[in-house]
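Given as structure tokens, the chain that follows is alone and in the form predicted on its own.
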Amino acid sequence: MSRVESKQSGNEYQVVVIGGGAAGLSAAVTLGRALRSVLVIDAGEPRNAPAAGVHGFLSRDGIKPQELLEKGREEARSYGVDFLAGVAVAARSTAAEGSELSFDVELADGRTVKTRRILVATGLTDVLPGIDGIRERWGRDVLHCPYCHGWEVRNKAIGILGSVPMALHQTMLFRQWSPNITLFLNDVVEPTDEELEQLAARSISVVEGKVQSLDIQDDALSGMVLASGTVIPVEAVVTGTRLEARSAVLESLGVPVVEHPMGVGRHVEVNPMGGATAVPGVWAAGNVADLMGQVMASAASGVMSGAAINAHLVAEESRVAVQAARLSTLPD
């Protein structure tokens, strides 16, 4: 049997991967290498598109996000993976009672793709604070993760925007990268006496009052503007965001989306050994399940999910083969 024949079954794919980021592409490569027929449906809206580079990814530190994805697609195609540009909006089970798992994946433009298994790797959406300038500077000099961006703003004047309960945690972390840290309480954060003592001990300034906007000069961040009109000079701003899993397809299948135990947003709970969801035949990998995972962690989860899906298909195919063999030995 040829390689193509072993992978393809009519117009049905063995696995449809929804999302073409680090998690989805890693899963696709893993499954392609396992001789599975795989389709990646990619909306082309990666979360880290505004960033100048990907960091913390061994051997690829600083690579542009788009370049990393292009390399990933090239690798996946070398193993026979197909790609479809589009937005998957829903999916539904098409399996008759007692039959093997099968699904239809529906795209926004009306197209439908058939598959035996689904991996959702659609990532998340950052819900940004409603302060003028935040969205326009996001990924440039408005940041969120010290391990992703701390080196690039080391020793600069960094303002921590009090926008989420973890702002104090962010403040203490970023102090590792710069001695010039200012925490803007923004009428949101209320440090305890103990926390104020810690901030003072680390020479971290604290500014009261609501932040109104960012001050931009010559396409560069120069300060934070308070509602009073006072401008506090900063060269970078750190803000927390609410992290919302892009979960429409999962919810259409009946997969529950729940509040993260740390209160940072909503995600999908999965089996940590491979990413299986509560719905048979459906997996999730990357930030849709792990809200705080960096790019390398998302890629690793994609590999694990790809292996788990292949094992699930092997088990199904073995059951079918045994049933066929038993039927073939029955007397006429």
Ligand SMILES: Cc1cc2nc3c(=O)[nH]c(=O)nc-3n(C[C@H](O)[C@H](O)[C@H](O)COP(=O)(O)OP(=O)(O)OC[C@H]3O[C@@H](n4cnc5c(N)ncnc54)[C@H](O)[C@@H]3O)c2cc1C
Contents of the next structure:
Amino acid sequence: MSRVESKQSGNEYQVVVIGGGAAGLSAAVTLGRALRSVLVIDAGEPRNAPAAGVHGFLSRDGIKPQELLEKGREEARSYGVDFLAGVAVAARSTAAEGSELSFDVELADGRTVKTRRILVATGLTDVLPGIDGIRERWGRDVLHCPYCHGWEVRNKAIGILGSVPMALHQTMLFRQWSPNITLFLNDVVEPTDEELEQLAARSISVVEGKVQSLDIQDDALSGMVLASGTVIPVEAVVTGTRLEARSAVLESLGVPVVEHPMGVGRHVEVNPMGGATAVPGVWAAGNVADLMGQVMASAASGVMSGAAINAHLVAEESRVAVQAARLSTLPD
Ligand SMILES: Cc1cc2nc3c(=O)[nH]c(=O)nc-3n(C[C@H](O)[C@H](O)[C@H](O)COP(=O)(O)OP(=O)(O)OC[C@H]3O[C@@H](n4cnc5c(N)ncnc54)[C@H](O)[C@@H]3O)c2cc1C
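Having seen the form predicted on its own, the form predicted together with the ligand:
Full assembly next; the chain just shown is listed first.
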């Protein structure tokens, strides 16, 4: 793929995209193809990095997460998009009263980038339950999403860790992928009589007591260790996580971060048609706004945001052009 030169002119980009995952890169490609000068600032730590493959992404099923992003970066570069490795820590409006929108984006290493529009696509952090072994196995044999990993663990012995209120929902869902499901109540989940009846009817085992740690043998999960010392064999563990939008830059701009209506974490509310936030000139796409979005949905939201930002710039440029045209026709 041939590389088009950067379109940056002067010391200002038309759009800075913060976060180069599926959402940010899709926006960058859309904006690059719209002949915009675009910089992607990326810390290089996508949420699904521990997973072996990306599933449910049409035409790319099973591709390694880093390989998908490398392809995306290559495509974006081919349209003249620039990249900066780093962490954006804050942004602030630099627009004077009555003038067009402009911002400074600050990086952790002290660098500053000027831009007319900002798209934040920084994703989210999965806050894992504090059980020994969970972090090390996350994305490998500790899982959260049946559509991402269910096929890979089909018909295996799957333990559902009662770590969040959604655990019962996860339990019933994963039963679709395996007849060998055990729900660990972990002193967190308290099924009602009706729910216990459902679990029994679907041959799901229920284990009482607190879970202490995971039993790992030869770099593979082999069981769930209870506080009592009992080890229950499992080949995969499913856990809920608290989903925390990576929102520092948005918060620095005054964009509100709110509790998700489903009680699963915190996110940024955006206009569903393109991802505009409550702050003019600032958009958000991907998991930072949509906590449930998988890779394809995140990429799609990036495309929509890219198009919305381009339209916003076009409107501003038309306004400025009309003003200039009017001024030029005024008598001296
Ligand atoms: C273990 C696991 C497996 C998964 N498997 C699948 C799957 O098989 N299929 C699927 O569809 N979905 C899967 N998902 C969900 C998938 O990870 C998300 O849908 C997707 O990553 C969201 O894309 P995003 O662009 O919003 O965020 P991300 O992919 O997380 O990208 C955000 C980017 O922004 C960067 N960043 C963050 N903060 C800053 C900052 N301040 N400055 C600069 N850069 C920053 C990050 O380093 C990262 O590169 C999985 C999730 C997990 C946890």
